[in-house]
Partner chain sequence: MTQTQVNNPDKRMILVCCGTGCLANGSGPVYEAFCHALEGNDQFEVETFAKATGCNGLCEKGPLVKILPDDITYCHVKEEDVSEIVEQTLLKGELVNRLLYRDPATKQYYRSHHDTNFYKKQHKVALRNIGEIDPTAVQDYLDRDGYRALKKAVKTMTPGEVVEEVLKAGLRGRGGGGFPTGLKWKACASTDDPQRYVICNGDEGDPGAFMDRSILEGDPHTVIEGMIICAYAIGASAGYIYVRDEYDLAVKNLICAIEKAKKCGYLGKNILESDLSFDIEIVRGGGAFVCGEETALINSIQGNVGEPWDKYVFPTEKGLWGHPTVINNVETWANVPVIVNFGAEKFASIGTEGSKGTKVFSLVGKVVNTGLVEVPMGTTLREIIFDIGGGIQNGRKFKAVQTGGPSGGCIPENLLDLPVDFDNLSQAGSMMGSGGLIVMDDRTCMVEVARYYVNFLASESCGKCVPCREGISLLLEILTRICEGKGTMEDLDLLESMSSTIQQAALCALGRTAPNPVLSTLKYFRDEYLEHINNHRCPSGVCKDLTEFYIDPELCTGCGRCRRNCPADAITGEKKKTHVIEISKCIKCGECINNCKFQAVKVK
Amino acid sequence: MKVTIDGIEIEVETGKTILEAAREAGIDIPTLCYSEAFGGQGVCRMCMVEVKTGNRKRFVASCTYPITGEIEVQTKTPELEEIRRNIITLLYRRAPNSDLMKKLYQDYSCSEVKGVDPEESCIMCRLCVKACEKVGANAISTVLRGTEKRVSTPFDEESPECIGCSACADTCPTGAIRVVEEGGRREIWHKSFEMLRCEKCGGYYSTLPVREHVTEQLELDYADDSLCPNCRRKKLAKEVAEVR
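Assuming the form predicted in complex with the partner chain, can you produce the structure of this chain alone?
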């Protein structure tokens, strides 16, 4: 199927989203809640584009809009610029403590607004929830409604599902998820985990539930292996070298 994006004609498979098609063609559309690993969520609306079908013009979220017919797409118009600037303004107002938002707020020359909570850095992109889902733990989700909406564990208590893998924090674009690693323990989402210690280098890595989870998921058995990923790689390289 043929579509035109910013005047460039490209051939696209039916069902691909506009965002995927554009990125493949080297056209960048800004996003905040998108990750290739999880697919489009339609949450941040930064990726809004203008779609023309026949005489009809409308704005759609490119990350969730599947291409099913011949369309003409514009990704950079004054109206879209205003939408993006306003979205950044709104997210800066929500999360003034986030370095990412501070920077974007400057870059987009946004209207002046006052942050609601100076300590806040979460922009509610939900990438953490998606990551947790993908890991298979499903320990966190969004709770409440409207501006009260936030990501949390059930009842803000430690969740039996959380394995302390910190995939959520690793995915977070604004560093809003607190992870404290101290004295061989990792604390995350109201829960404290004993960390695994590498018997070779002595460095801390991962948590026991993570190892159990991975073992179970991959049906792997590294029962007596207590090495950090780095030392394990070295050990493997040495073993392979010896076999040769």
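Numbering follows the first chain given and starts at 1. C-alpha atoms forming the largest set that superposes within 1.5 Å between two forms make up the rigid core. Owing to the predicted nature of the structure, the values given are computational and were not obtained by experimental measurement. Compared with the form predicted alone:
Relative to the superposed rigid core, residue 82 undergoes a CA displacement smaller than 2 Å between these two forms. Superposition on the rigid core between these two forms places the CA atom of residue 200 2 Å or more away from its counterpart.
In the core-superposed comparison between these two forms, the C-alpha atom of residue 121 has shifted by less than 2 angstroms.
In place of the form predicted in complex with the partner chain, output the structure of the form predicted alone.
No partners, no molecules, just the chain.
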């Protein structure tokens, strides 16, 4: 079906979200809590757009709004800019130590914010929790309520479910999750892991619990193959080339 986004008419499949359709058309809509791996959450509301159906206009989160009919979409209007400015101001007040939030705060010329915690970087987008669930570890979750709500392991202690994959830190948009890698060890969420070393290039690349978890979940056949992903790809490419 045909939809119009910022005056550009495009063909989209029924059920595709406005955000997906816009990105395929090269139209930028800002996001914070969105990940292609998990789809839309509609948590941060940064991706709000104006949708017109007939004579009716309304604001919706583009990451969760499925296209089921012909609509007109505006991604940049004075009202939307004000909504995003207010969202950024609130999130910056929560996480002023994040470089990303500092940049957005400046780019959108937000109003002055006082009474902030200078050490906080988490905007509570919960992408890290989604990543942990997707991996199958379920080692972290949101705890407490209201202004004290945050992401943590149970009782802020070492979680037996954590496998040290750092998927939570990799997906975090604001760099709020601390990961320390030094001397062949990785520390994350109050837990220390010995890292595996690639037998080819010598670089550290993962932890033993991660390899065991992936091997078990995907039933892979290289459980004893101590290669980093890059060297493994090179090895497979060489084997394919030799077969040809």
